[in-house]
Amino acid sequence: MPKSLLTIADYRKAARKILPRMAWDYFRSGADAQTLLKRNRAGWDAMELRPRVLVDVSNIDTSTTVLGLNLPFPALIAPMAYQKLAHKDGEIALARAAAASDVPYIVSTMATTGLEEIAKVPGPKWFQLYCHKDRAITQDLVQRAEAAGYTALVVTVDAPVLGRRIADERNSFELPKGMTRANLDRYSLSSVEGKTSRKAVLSPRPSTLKAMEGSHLSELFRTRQDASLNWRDIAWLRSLTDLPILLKGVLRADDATRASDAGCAGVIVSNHGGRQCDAALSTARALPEIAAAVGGKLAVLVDGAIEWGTDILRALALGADAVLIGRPMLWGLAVGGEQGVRDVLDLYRSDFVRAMQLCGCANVGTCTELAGG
């Protein structure tokens, strides 16, 4: 790891110099006034820890288990779209880095590499699902993920419509020529093996794209995303697969309890990285009441502006089983491809080890007792 890249902020600054303006704005920006981006970070900063002293931390254990996955430290890679915008090897580079670091990788519906190709890279993977108006497409995505060997389904529930991302609108955001939403390519021109009565067109044809104004991703969500998604659909999804289902985008204790009652295996406390409702609760504030409400009945994960090993420690102290790391993976990818992602993961892991030692935690189980008053 270069000496100039010692923190996540260093990687972010380096990535900004490398990425084209449209890609940087897409990855970095939030919704509307973008206040939630700052509040997500401020939420973790406000949470103080109570370190123990005189604890033997000469040989600590950072490992844990989440839904049968053995994690070297309590972190997974969050689902993120369009990774080839950061580096030509995109999702494959990220998958290889994740495998080399033994960190599970959650693959996005909006990946620029097909889920089957990504699955060929060794290592545990979950699949993130956006539900489409055409339920045959949704069903096919679930079945493809299960057939390819993904071990859990992460259903995004905080995006019935796309949050207004003003930078993308100003840039008329679109994918560069030759780059596609690879998981959706097969649905562009024909029905899903005869399962739907109408033509499934998920990606507007190039001539249509050029005629649009604003963000083309916004137009895609407007025309294809299912804003009617509700709890009955979670039962339907459970009927399609034996994979454990986690709901991503939960910020309320009552929704988390209902997810447990609905047979979900977990919830991910998330506000979509500040990219949906700008007035939403920060994840650090939402996490404690959700963890308390479910009481260990299902897995609780959290994301949003986690940049330090102490942030992982804070999340565990507030009741999370593990965290999801998002944008920093893209900064590492932009800076150094596969090796850049490995370096960022190494940075998180070493920082977490040090945080545990400084707080007197010999293993992950003891991190739950550090919350300040």
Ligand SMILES: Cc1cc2nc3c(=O)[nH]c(=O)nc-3n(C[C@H](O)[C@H](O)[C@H](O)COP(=O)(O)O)c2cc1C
Second form
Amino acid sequence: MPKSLLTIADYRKAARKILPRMAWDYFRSGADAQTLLKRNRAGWDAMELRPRVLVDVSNIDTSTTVLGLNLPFPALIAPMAYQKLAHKDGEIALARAAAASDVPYIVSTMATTGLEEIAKVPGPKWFQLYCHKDRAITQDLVQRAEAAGYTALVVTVDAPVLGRRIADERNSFELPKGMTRANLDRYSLSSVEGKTSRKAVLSPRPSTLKAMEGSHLSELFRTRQDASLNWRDIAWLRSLTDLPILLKGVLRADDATRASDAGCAGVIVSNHGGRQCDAALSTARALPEIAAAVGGKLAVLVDGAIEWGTDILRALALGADAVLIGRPMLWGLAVGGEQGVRDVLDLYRSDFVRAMQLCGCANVGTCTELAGG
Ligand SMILES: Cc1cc2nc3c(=O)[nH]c(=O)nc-3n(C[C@H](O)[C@H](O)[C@H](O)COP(=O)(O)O)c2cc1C
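Now the other one: the form predicted in complex with the ligand, given that the block above is the form predicted on its own.
And the full complex, kicking off with our chain again.
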């Protein structure tokens, strides 16, 4: 690893220099005034750990299991759309790096590579589902993911509509020519778009664009995603598949309890990296009540501004089973493709080892004893 790339912040700065403005803004932005981006970070910073001393940490075990998956350390890769915007090899580079590090990779519905092609890269993978208005499309996506060998379904529930990303609006964000939402290419748009024509959605003239409320992306979201999604749909999704279902975007204990009652296998405590409701709770603050309500019964994962090994430790201390890493994967991808992602994963892992040693944790099970700051 070059000496200039020692921290996640270093990767972020390097990626910023490399990425075209439209891609950087799309990846980095939060919603509205972007306060939650900062509060997610501040939430972890505010949490102090109680290190234990005089524990033999000369030989520690960082491994754990989540829903039957063996993880080398308690981290997975968060689902993120449009990875070819970061690097030409996009999702395939990320999947290869994940496989080389044995870290599970959650593939987004909005990937720029088809889920079947990504599944050919070995390594554990889950599929993230955005529920379409057209339930036949939703059902097909679930069945394709199951057939391709994905081992869990991550249903995103914090996006009935798209959060307002002002930079994307200013940039009139859209995918460059030749890049597509590969998982959705095969479905006809006409059945779900009502009055909006395919032409208007995919190649807006300036006048059409002006008429749109928000960016290209929010228009696409509005026409395709289902704002009526509710608990009955979770029961329907369960009836479609034997895959374990995790709900992504849960911030309240009562919703987590309801997820448990609905037969879900896990919840991901997330505010979408601050990209949806800017006034929402930071994940470090939301996590303890959710872990208290469903920890042990459901897998409890958390994401948002996890940048240090000590952040993973903090999350475990607050009751999470593992964390999801989002944007830093894109920074690694932009900086060095597959190798860049491998380097970032190595950075997390070595940082987590040091954090455990400094806090007197010989294995992941003992990390829960560090809370109390
Ligand atoms: C560029 C970008 C695209 C994203 N796309 C998706 C997506 O397609 N589906 C989804 O459930 N979450 C998506 N997310 C949210 C991430 O899965 C994750 O919750 C968030 O990025 C975690 O915060 P972090 O980036 O601070 O680590 C996206 C986030 C970013 C930054």
